[in-house]
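Here we start with a single chain on its own, the form predicted alone, put down as structure tokens.
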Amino acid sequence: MHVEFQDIHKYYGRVRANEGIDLTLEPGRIYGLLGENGAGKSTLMRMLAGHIEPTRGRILFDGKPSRGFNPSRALALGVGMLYQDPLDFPALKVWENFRLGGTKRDRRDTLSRLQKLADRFHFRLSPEEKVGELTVGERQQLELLRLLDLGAKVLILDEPTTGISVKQKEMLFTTMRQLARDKGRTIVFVTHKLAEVEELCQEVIVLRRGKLTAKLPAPFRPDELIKLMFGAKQEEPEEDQHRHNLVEENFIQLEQVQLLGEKYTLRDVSLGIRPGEILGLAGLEGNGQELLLRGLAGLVRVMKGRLIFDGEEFQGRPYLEFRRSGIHFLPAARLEHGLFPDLSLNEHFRLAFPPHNGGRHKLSPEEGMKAFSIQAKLSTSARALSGGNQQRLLLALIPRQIRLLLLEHPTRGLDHGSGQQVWSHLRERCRQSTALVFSSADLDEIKDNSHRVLIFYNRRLIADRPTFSISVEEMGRLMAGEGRAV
């Protein structure tokens, strides 16, 4: 399908989300859409998907302007969008979600179509499982399969590789190429990972401050793309000397710990964590890193072994005791588990930092907004924020004084520059003796920011290595069950 944006403007009061965008998308092409948070990427794609209307301008499909455009009309035209936070119904089963929006089929036909598509991507989804019990990555997988089943001619993928394995990503990219080449699909790939744009995309579209700054054919130069996105080359953070000056004593100790999750058990975990230390957790989704984070937060049960904080055994204690001891957990599912969707930013800050808790560590809403560059009004609801701003809000709500910070995908949805800003903040916390344990699907993020990397495979902790002693390639091999764990 041929798509044309003609003089697209979108205003929210004085805020100009998109301004004067003229852009053409051709069939059979894969486009990378780049831009820092707040550049207007989500707004432009939400207009294409029918969720919002332009303030001025129009969108043409095969030369015909859209009229009465909405998500249903967009889907009927063949425009499908996979969001960072999938639009699904958690209370329904996988196969029931899969058939939403399509022609009415019986259960047998739906299961057959679901299985064929899932096999194509090597996705492992249980049709009878409720969607609310899936991980974020699995929910993205299901939504992608649903859109493909609906026959989307224009496919918008918003950060689709978050939460899926390396092999699944390779299969996804292979399928995207086939859909573009053999089926003539138009694919827009929204991402912050320049390496993925280089690997997959034939053209790149760059937005900055609501305007189109470039549309370039492959091959791409990363330094040029960064300059187009941010206006100047971003300075890389200086070597963190703190990485080499840790105290020797562990204040957290796990001894042959066995953690019981809803879907599986993580066994025989033994490790120590020092004040100020940063541990990166690497593994394909569902192999144990999620359970370790929740076990350290007191959210899943310790079946065996000892979990020791400052010499005291914490296994079996309630979650609130973990919180009171200075342990804070940030989940990947932002709206479901981290924020109150219908509360405003101001209300979130008031809950996190109540007025009666005064003193020098109190954070005002205005200070939190400024510190993390949250681009919204204090009256805006969490639901109305972009994915990147939701992540910024979660980070801004972290208590001032904590001893152990646990994070799932801390820079998920953030652009390169914002990710650097977040890690600068997190490293400063670690200099003040906060220990940090985080999981990430981005192995470069783990390599660049951790003192140690813990690698999980087959639902076991198979390697605990200083990051200076292991390459990204070796991490990937160990995560896939190849190579020798030490």
Given for the second form:
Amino acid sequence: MHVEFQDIHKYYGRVRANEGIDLTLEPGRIYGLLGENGAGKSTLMRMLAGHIEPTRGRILFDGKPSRGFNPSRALALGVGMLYQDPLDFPALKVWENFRLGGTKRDRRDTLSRLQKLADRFHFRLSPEEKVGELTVGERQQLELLRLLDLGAKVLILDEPTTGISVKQKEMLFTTMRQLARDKGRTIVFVTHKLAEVEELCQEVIVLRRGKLTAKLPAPFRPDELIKLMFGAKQEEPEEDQHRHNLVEENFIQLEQVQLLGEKYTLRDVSLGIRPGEILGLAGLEGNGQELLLRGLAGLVRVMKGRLIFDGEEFQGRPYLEFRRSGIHFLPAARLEHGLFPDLSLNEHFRLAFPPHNGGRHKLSPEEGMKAFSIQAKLSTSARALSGGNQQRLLLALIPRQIRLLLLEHPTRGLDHGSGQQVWSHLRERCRQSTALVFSSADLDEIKDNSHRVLIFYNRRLIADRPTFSISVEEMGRLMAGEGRAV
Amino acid sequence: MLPAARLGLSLGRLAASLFLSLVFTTLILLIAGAPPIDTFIILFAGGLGSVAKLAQTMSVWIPLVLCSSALLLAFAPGLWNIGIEGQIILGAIFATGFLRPFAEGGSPLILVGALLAGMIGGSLWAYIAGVLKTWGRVHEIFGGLGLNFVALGLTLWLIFGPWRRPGVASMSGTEPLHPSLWLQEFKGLSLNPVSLALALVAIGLVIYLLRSTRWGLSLKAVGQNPDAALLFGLKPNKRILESMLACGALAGLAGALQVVGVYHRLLPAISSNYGYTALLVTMLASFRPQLIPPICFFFALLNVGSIQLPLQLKLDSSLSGVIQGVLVLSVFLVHGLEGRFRLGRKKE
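Compare with the form predicted alone: the form predicted together with the partner chain:
And the full complex, kicking off with our chain again.
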């Protein structure tokens, strides 16, 4: 099927997830859709699959505009989406799940249809097994067969190679090629792994900050793709006086630390942090930055290794001891994890600054509001604040005497001016020898603000470099698993 | 929004819900073949008709207010303490147990001990539900429900086993307390001043704790966002256990007062389901303390009035339960429709 995006815009409030995208997809081709986190890949694909409606613009299917957007209509038109975490029903048996949404069939018909389709692609699925007992790769295979059975002509695969074995990946790729070549299906492969794009795709589409930056045919040049994904900024190593003045010793030391998160484990991290130092964590989401921040905050369990703070071993201690020792963590989701939505600003100040301790260093709520230029009344609830004001409130609630500040995406969702304000405050804190560790999806932010860059790939810390010695381009390359770490 | 405007909105919702439940109840009465107007007159006049009737209504109001105040404390950190029934029962059991050695009567000071014992019993039962939640990861609804059944079983076992009346064991409960251990009632009325005072102190105390103390604020913070509460160093699990202890103490007090002030013995149905009723009250009040006393009064009125139904109209007294249930459903419906209406407008 021939799919045409015409001037697609999608706004979420002030956030522009997609802006003016014009794109044509031809039948029988495999497209790679590349972009960093938040570039707008998922938004664009979710519109194609009918989950969300564009703010402006339209999508034509074989020259006809779609009327209304919902997933079942999209499927009727022939668009099927395979999600990173397949949307299936763990409690059902394989054949029952396969039958969902399709034509009415009895058990025997279903089994024979499933068998026929599975044989064509050499998948081995036992129909009587529970979906919940399958591996992620097998669940993808099942979902793929189901979509094909429903007559999907356009297949969207959202990062399908995360969490499946190499062999399953090979099978998946073979199947994709077969479907495109023999059946004239259109395939969109959403990923951030360059190697896979090179291996599989005939054409690549790159998004950056919601806009289409390129549509190129194979063969691809990885350097060029990285530039398109992360933005090409020719930077000259500019030096801040302050950055050289870090003469003090490490006060935090991680020795072969292994952190156990809810979804994965980050292994073998060793590093030291000096007072006043700013460390930027770069990596695609889910590769370990969030775990390191929480590990340093005492919120995640240290399974192995030593975490030394001021000469004392801190691994295994409760969060409150980390907090009492002057470690402070601010999560990325401010309203969801950092603030109390229906409590007033005044109440937040009361909770953050108990009367019995830190009395001398404490700001009165009024002073706090002024110092951080929070534009609201003290009786306003946190929910009613803009993103920028929420972030400024969180900063205002940090106690004065802090040794280590851990920030997750400190300026996400803020406009440029607010972001600058946040950073000037943070730099001021570091001049008073607070160390700062932050993660960001914006490599320019990391380049501009940190002394050292730590890069994560494949749930490992793969590089720890002084910022002046690394370009944004190289950071991008390392994050995408290209090139060698030093 | 201004506090006054918000209170006005709550009252408006309440009025709409009352109207809606009146319509539903009338329909039910018509189906049951009962004269709606007469029924309503009996229901409301039954609890208001005379000073004696009013006193009776107030004697139901007391445990309802105590339990609803208790529930406000549990709701602050977001706990659905459905186990309050069991906590009332344990309060009654502990108070009875405390008074058993004094079969020959004694000084009224002993009653202070009995009330404290009741509070400890209720707290203990609530604490178990709290530990099940924070340590065992059992949701407080399931933990509480399970404990309710255990508490009921415990009462029956005591009444028919170790605490049975000499000679007979029956559903009518344990041997009555010595009259010197009964709370003194107002002359000729079934209402005692001590219970009334305690209920007023309880609701006042809970309002003060939630409004004006840092402890109350941190309970609310835990309810709003446990993750943020953890980051703020507010010790969410400790706060949860504390609020359960406080809630259980008030529920236990209600149970103990039923023993020493109303029934003067331990009965199988000692809680009269006031815990469940109080859950309805707090939901109806949408957790606003100032609405608790009037709503409790209304529910008490229905409870007392419905006793007359079988006598005068040959209707079952469970009708009051039906009305209470319908009322709560109406409140949710009004709330839901309001949300739906607002969303609808936003979309356009």
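Numbering follows the first chain given and starts at 1. Just so you know, these numbers come straight off a predicted model, no measurement behind them. In this text, rigid core is short for the largest set of C-alphas that superpose within 1.5 Å between two forms.
With the core superposed, S126 shows a C-alpha displacement of at least 2 Å between these two forms. A movement of the C-alpha atom of R177 reaching 2 angstroms or beyond is seen between these two forms when the two forms are aligned on their rigid core. When two forms of a protein are overlaid on their rigid core, residues whose CA moves 2 Å or more are considered shifted, and E199 is one of them between these two forms. We note a C-alpha movement of 20.7 Å at I52 between these two forms, with the rigid core held in register.
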